[in-house]
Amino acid sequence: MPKETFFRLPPARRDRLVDEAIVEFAERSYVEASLSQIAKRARIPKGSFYQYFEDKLDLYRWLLTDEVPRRKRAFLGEDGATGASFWERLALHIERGMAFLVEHPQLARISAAAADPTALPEVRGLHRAICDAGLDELRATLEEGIRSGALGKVNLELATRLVATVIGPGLTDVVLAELGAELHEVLASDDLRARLSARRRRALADQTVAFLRSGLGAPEDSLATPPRGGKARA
């Protein structure tokens, strides 16, 4: 984790420090990232990084842990879900995750680079944990649907398996076949990311929640999506 140090460094020192390691690390796998490549384009002294961070691991471990999980969470954030139900805030939650691959490629880079198994065993634990990070957060949202009687009677680590897997990488495949791409060309190209329109993430975000209602049982009076408000991003 960053030194006491770091902290204490102007804000724009630091937030330039920051983003450049997010954009070495976005661009590099894990190994081949630099930390004198960092330090030369956030125009500090090599040595001087090891004021702020032990080594390379301790920030890509950081950005990993920390950094990018609360830029990603603010941005899940902007969704103008007060007042809806679970069904819809679920459904703007799939949708946004989408809105971010699309508008902040670096850090989905590093967020997709998180869940990639690793041979490294100094980082292998670290994807593990990232991996389970995620889960526990949607064991606890799906468990807020069990409360609010949105869901029915459910093997709740099963669901939550099966969930991460159709709203993670399966909807990820789908997204990819529509765009006739790999995700890594996708995250490199502005043109493949605009053509994920908003209109089409909310579509595929409504058609992933009616496909998870019918299979986690929700009850039969609740079935049935209602109208969602507001005007789709462009």
The other form holds:
Number of protein chains: 2
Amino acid sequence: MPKETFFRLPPARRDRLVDEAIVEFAERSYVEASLSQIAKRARIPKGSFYQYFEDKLDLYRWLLTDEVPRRKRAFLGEDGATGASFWERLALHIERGMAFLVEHPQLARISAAAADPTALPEVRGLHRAICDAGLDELRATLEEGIRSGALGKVNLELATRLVATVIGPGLTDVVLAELGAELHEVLASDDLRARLSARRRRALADQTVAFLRSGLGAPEDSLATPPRGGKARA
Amino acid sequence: MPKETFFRLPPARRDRLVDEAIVEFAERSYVEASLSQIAKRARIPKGSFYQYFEDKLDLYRWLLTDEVPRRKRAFLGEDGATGASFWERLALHIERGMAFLVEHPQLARISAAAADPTALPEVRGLHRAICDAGLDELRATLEEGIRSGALGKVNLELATRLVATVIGPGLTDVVLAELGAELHEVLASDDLRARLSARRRRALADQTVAFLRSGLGAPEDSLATPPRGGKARA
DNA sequence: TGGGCATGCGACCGACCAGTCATATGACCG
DNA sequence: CGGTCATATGACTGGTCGGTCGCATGCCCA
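Based on the form predicted alone presented above, generate the structure block for the form predicted together with the DNA.
Shown next: the complete complex, the earlier chain at its head.
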């Protein structure tokens, strides 16, 4: 947690610090990120930084668990479950995720960083807590899908983790391919983002939901010959 | 590429260096990994290291593009396409991937590192080349699946990337959850690996293929109401 | 025996890092 | 005015890093 001094800072100074920290942690891992760079770019002496935060980890933790989620909620607008069917809600969720990625690539990158491997135990604990929370939420969603009859009988643990990687890293990859750019270009550029329209996002979300719902098998194939001993689906 | 001196080294000395480099690069990213640590643990003076490789990147590149793929091929035994159907071959491929992950977690981790984000341009180029090669291979496989009629009509680019993340990071995550361990524990421990039997791997592979083939939708659901305007599948 | 050459080696260099500390500043209060 | 207290500041510390350099070692051939 930041020290009280941080919250008493003139807003311009505080924003400069936070914005530069977001840029730095979006581009580099926790270990690679440099406090000296953040401070220099925010035009805040390093000694002053330590009046605001305990240390580097304190800043990172606050960003990851407070500031970035707050900004993410602000963008997503607390939309929540907007009626319709399970699959329609999923498609909407995916489309909003792509919009967030395109409009706020730095925040999206920091959110996603929780899944990256790291050797530092403190950081690993932090990341794991975030990942687990996301998985719990998704698991609950899938359970509700099962109750509502939208989903067939599935291995819940397997499905949760596979779906999580599809709508997480998988979709990020798809979006980058659509933009024809690499992650670091998107983080740095402003106009690349306009290249993925809401219509196109919706189409990609629909295709992704179709994949999650019905798989890739040919229609006649997928039901006529149940995969390997009928284990799937039943 | 290593210098000639490296290949003239007494095998024990060379192996020590390579093994410690694999351990280090498996646990830490390129930037975080420390040559000093590798050299110290391999009991090779740093000055000597620079007789064998141009620099840190030279070692990393050789590991990533030569040594690790060589060891991976040695483990997978050039099995190649072993008859049977498209889906059966895919299941086999997935099972072998899980076996490699469990038996050689360090090598698997280094292979997978190519997908991690990094700010260093030289490393990014290296990683991108490896990822692209993997995607090309998978795309060709899927195209063959389409020709053979096993796959329905799909957005090939989307499908390639989604399948790649499912059988890559997704399955890694599933395996770690099965083992009840984190990546760094598996990298460090020997006996955790025995906890995922060939039978269990095969079951997970089958369930994963069922997911890729038929999705998660309930049987009556997935065909009765084509997702959103009939865009999927047809 | 002696010269040449591949290799071994560790002290050393400059850069960068996270974090500290002594001092300076300036607002508020009596 | 003098005193106190929150805050600002940048030089500094101790450490690690990738990479270099000059010297030592020991084998091969004359």
